[in-house]
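The form predicted on its own is given below as one chain in structure tokens.
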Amino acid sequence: MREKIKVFLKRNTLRKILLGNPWIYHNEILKIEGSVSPGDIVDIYDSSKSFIGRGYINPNSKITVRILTRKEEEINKEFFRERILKAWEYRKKLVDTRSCRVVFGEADFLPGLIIDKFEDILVIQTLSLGIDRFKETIVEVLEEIFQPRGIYERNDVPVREIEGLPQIKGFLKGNFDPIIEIEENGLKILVDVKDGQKTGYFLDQRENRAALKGLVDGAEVLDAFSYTGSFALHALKFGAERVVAVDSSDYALELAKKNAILNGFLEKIEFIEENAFDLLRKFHKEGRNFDVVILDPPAFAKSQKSLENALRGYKEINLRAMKIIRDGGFLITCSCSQHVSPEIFQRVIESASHDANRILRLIEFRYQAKDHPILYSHPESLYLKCGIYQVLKKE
């Protein structure tokens, strides 16, 4: 029987935790009773010794405790089976489960765990020490529930080093071709689970890509930060006349070309390997205009400290984009920086429109796909913003 380690919280922390937030920071802890090793399961109490929940601890991390359950239950194989099955049932009600995010960390009450499904291949990330200790158990559960052809580990992310974990990636089950063909909104798309960004593909934009329908018919479209071309492909599927796809990665563009060939769109896409900031300035200087511009950059704000510089970056690319959009055209602009709130992002877009001497008409403001759920009690689970605007010249 394990020694019970007790973590007592300061009184001013209690409300946040009782409302459902799963993170406990080091400065929110009153005291710890018991001998603690990083990754241990601990019980959490308020200052009056009432039980609050159970989670795992890492004294070396700023987020010291992550809550797994509000019950006095064992954290074992059956616990993970139940949680993963609940997450899977949720997805089956809402999304095409041939390829989707199966587990989204804290939003599925499994802090630090990411599981993506690409057809019959699963990709797993265990991003914190506490959850990494259960990796073998989680893989066993996944094999039993999904019976996948293969499982790949994409733990080559810097955040693991903060937790005292190495960056690693590789096959956990099977020996398969890591480039997987999936279908999204009727398009065929190649996903590289070994060398692609994150787990190989950005499933979180699935519904935002589908929102291009009706905006791009007959249009000339610029897809900046195009990665492997999924927005570009959707634009062509929904009737765009021509698309310019821009990315700084030659590897991403090579896969984008293969995706274009796979869908019969190669003749309608121009691929440019260049920094998107530089190209937007160049297009403006040359007087080159588009009916629709799509901006889906990587996260500019990796931390709160980098927020100010990130906002300048978001403002610049949006300002440049607005200046090359024809009167009455459309801007689809995204931010995946968790530190940039929807309100801040919208203010940046508004400020950019003033400096660009344009009027914006909001069509809709969107978030991440439904298989990346948002918990109100955990604001960090809301990270992806997608604004769709009509851009009008001032008369």
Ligand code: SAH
Second form
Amino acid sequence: MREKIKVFLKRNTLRKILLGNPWIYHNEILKIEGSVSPGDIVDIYDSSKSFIGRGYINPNSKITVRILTRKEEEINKEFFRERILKAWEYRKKLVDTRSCRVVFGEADFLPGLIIDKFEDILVIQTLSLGIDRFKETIVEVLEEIFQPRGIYERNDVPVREIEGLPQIKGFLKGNFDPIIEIEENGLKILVDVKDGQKTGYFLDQRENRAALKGLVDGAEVLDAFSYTGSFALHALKFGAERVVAVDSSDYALELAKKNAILNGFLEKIEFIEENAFDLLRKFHKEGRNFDVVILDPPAFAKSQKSLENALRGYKEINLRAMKIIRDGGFLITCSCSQHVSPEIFQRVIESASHDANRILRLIEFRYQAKDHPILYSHPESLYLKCGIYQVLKKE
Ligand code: SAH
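Starting from the form predicted on its own above, please write out the structure of the form predicted in complex with the ligand.
Below is the entire complex, every chain and molecule, led by the chain shown above.
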């Protein structure tokens, strides 16, 4: 029997936790009873000693406890099987499950755990110590539920170091070609689960890419921050005449080129390896205009502290993009910084339009795809914003 460790919450934290937030910060804890090792399972109580839930603890992390369950149940293989099956049922209802995010951490009540499925390959991230302790159990459960051809671990992420975990990646099951061909909205896309970014591919943009339909017919399109070219390919599928795809990573563009060939679009795409900030400025100077510009930069704000700079960055690229969009054209602009709320992001866009001397018509404001669910009780689960605007010159 494990020794029971009890974590008592301060009174003013209780409401947030009872509403369903799974994170308990260091300064929200009243006291801890029992001797704690980082990663241990703990029981959570309110200040009058009523049971609130069970989770894992890491005293070295600012988010000291993450709640796994609100019941007095064992955290064992059965627990993970049930949770993962529930997450899988949700995806089967809502998305194309050939390739999708199967588990999205806190939003699937499995804090710190990410599982992406690319056809018959699974990619897993265990981002905190408490969940990392269950890695083998989780892999066993995944084998039983999905019988995948292979499982790859992409734990080469800096957040793990805050938790005292090493950055590692490698095969957990099977030894397969790490480049997987998936299909998204009828397009063939190569995903490199070993050397691609994050888990290899940005599944969170799937529905936003599909939203290009109707906006790009016959258009000249700029896909800035293109990575492996997914937005660009969608634009061509939906009738774009020509696409310029820009990324600072030559590796991403190599794969983007292969994707273009795979879909028969090579003649219609120009790939440019450059800093998108510089290129947007250069295009403006040269008077090179587009009907549609897509901006999908990496997270500029990695923390609350870097927010100011990040907002300047968002404003700058959006302003530059608006200036090179032809009258009546479209801007598809994204931000995946969790620290930038939809309201702040929209304010930045509005301010950019002011400086660019353009009028914006909001067509749609979108978020991450359905396999990355958003919990009201865990606002951090909302991170991706995607605004679709028509950009008009002032009459
Ligand atoms: N739109 C892509 C995902 C973009 S991820 C998709 O749908 O899959 C962000 C991309 O921006 C990465 O590929 C990264 O290499 C690139 N990047 C980061 N900083 C950049 C910069 N300053 N200029 C151009 N590309 C940049």
